[in-house]
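Coming up is one lone chain in structure tokens, specifically the form predicted on its own.
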Amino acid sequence: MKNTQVNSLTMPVYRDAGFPLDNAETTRKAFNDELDPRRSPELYIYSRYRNPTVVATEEQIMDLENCRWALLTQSGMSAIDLALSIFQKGKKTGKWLFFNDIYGGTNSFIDNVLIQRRGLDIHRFCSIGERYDLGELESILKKLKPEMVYLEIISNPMLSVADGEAIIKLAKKYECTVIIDNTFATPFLWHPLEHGADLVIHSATKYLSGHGNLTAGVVCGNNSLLEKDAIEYRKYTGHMLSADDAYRLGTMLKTFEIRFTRHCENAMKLTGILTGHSMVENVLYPGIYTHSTHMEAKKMFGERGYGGMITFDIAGKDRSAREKNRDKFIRAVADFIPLIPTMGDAGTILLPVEAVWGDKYPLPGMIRLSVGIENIENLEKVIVNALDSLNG
């Protein structure tokens, strides 16, 4: 039985694998129209191609990102694969330049898929300390002449803020495609497409959904030719988000701006507590003047906020003491702040940096804190009590 219109403001969950097409002529029209990547086709065919529930949630993200199209995928990694793969041209693919301070999963994808399996010519641009040298970047662009530049606006876990406007301008000077992972900054803080980026990626698992109970990714853009290529690639590889997860994500997006405002506010307040405590040696947060990229953050984000992530280093007289203090802190807060390898949840969670990044950041006392939207007084009390216990 076909679905009929009802007086509801909520988009239904269309779980259809395939959609009914009444006759041969209707079928011919549906498949011909599939070649024209309109936002919402007149006739849906198959949910691996497009699904009305997924399209409705994509349109919510279009409003947030202020873009002409958005395509949802099953995870942030599938969004990265989608965004990068549509620029591959076999042996004709040119050099690609990736900023080094990006998500570890992306770096592993570069090494194990782009280089090892696909044989692409990949290069990396490293920061000096915690800042990007734009003079050095221009020298590399001039010499290397890459087809593509890929970066994150806020790095993980050192939270270095890239001057996105300047970097995009430089890349375009040398005719590069620019792809930006905006997961940490989110559309609340910055809109890369408005400054000339070609594609924007989000792990919607993080702040866009914000509750740690679904995985999703999204690729956003304005160029209709890239949209067509992305729709085709998603269709052929099956990188489609399920209707159920799209529906749940759509409900979560309604509170995104309220939630992210609270993430930023709580994080800013916690930095004051952490920087003033004797058992914390270093606090990394773009919103405080001691961070090496505070001026970049201020230029990029203005008064909107500085994100919900804090990285701090627990003190100790030597490496062994730092390790013991780190472990004791994690145990002390475990009932309220669990160790979970993700970020952007409504509840505060943490991750020990050295255990994840190893030799890249061999700092045994370093903790990456994904600050939630809880009552800030309660959150401060938990953290201060745990830090105080280290003095004993």
Ligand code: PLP
Second form
Amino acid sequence: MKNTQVNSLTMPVYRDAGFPLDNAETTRKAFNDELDPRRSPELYIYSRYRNPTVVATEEQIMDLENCRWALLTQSGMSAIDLALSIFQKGKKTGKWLFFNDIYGGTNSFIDNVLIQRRGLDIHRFCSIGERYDLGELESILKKLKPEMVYLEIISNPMLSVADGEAIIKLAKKYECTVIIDNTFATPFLWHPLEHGADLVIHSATKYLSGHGNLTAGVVCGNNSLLEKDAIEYRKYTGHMLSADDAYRLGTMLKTFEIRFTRHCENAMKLTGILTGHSMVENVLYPGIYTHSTHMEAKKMFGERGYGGMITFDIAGKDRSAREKNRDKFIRAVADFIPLIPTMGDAGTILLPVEAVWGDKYPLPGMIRLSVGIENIENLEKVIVNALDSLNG
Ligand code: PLP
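Switch over from the form predicted on its own to the form predicted in complex with pyridoxal-5'-phosphate, please.
Below, the chain from earlier opens the complete complex, with every other chain and molecule after it.
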């Protein structure tokens, strides 16, 4: 039975794998139209190519990101694969420069897939401490002549803010493609495409969906040639998001801005509590002037906020005391703040940094907090009580 239109406000979940095309003439037309990457064709063919429910959610993301196209994928990692792969040209692929302070999964993808399996010529640009030296970046761009530059605006777990504006300007001076993973900053804080980036990626598993119960990714852009390549790559590799998940993401996106405002407000308030507590040694949050990249954050994010992530270090007289205090803190908050290896959920969750990053950040007391949208008084009480129970 065909779908008949009813007076509903929402795009239904179109679960069709293939769409009925009736006869040879409409089939020919549908396949011809498929080569033209319009947002909403008259005829859909097959859900791995394009699906009306997915298109409707993509349009919501286009509004948020203020861009001409957005393509949803099943995860942030598939969005990263898509965004990078469309620039691969077999043996003619040039050098790609990746900033080093990026998501560990992306770094593993670079090592295991781009270098080991695809044999690409990959280079890394390293931060000095928590900052990227733009003078050094320029000399690398001049010497190396990479085709592409890839970075994240807010790093993890140190929450350093890269000066996206200056980096894009520099990369463009040397004619590089710029791809930005904007998962931590979200379209609420910064729009890389408006500053000249070529593609923006989000893990929609995080703030865009925001409830810790959906895995998705998205690639956004303005250039229609890249859009065509991206549609084709998604079709060939099957990176397409399901209609059910697109529908759920569409619902969650309706509250994205209000949620993210609250994430930022709660994080800012908690930062005040943490910095004032004797059992906390170091608080990393780009919204406070003690953070090494506060000036960059202020310049780029303005009054909008500074994100929902805080990293802090629990005190202790030596390494073993810090480990004990960390474990005690995690146990004390567990009912309210579970240890879950993700971020951007509506509920506050935490991660012990050393257990995840090992030698890269070997600080036994360090905790990464993904601050949720709960009642802030309750959240403060839970954290202060847990910190008060620790031994100095
Ligand atoms: N980008 C960033 C910054 C991330 O933190 C993550 C995951 O944690 C990803 C990409 C990958 O996203 P996903 O887990 O949805 O594949």
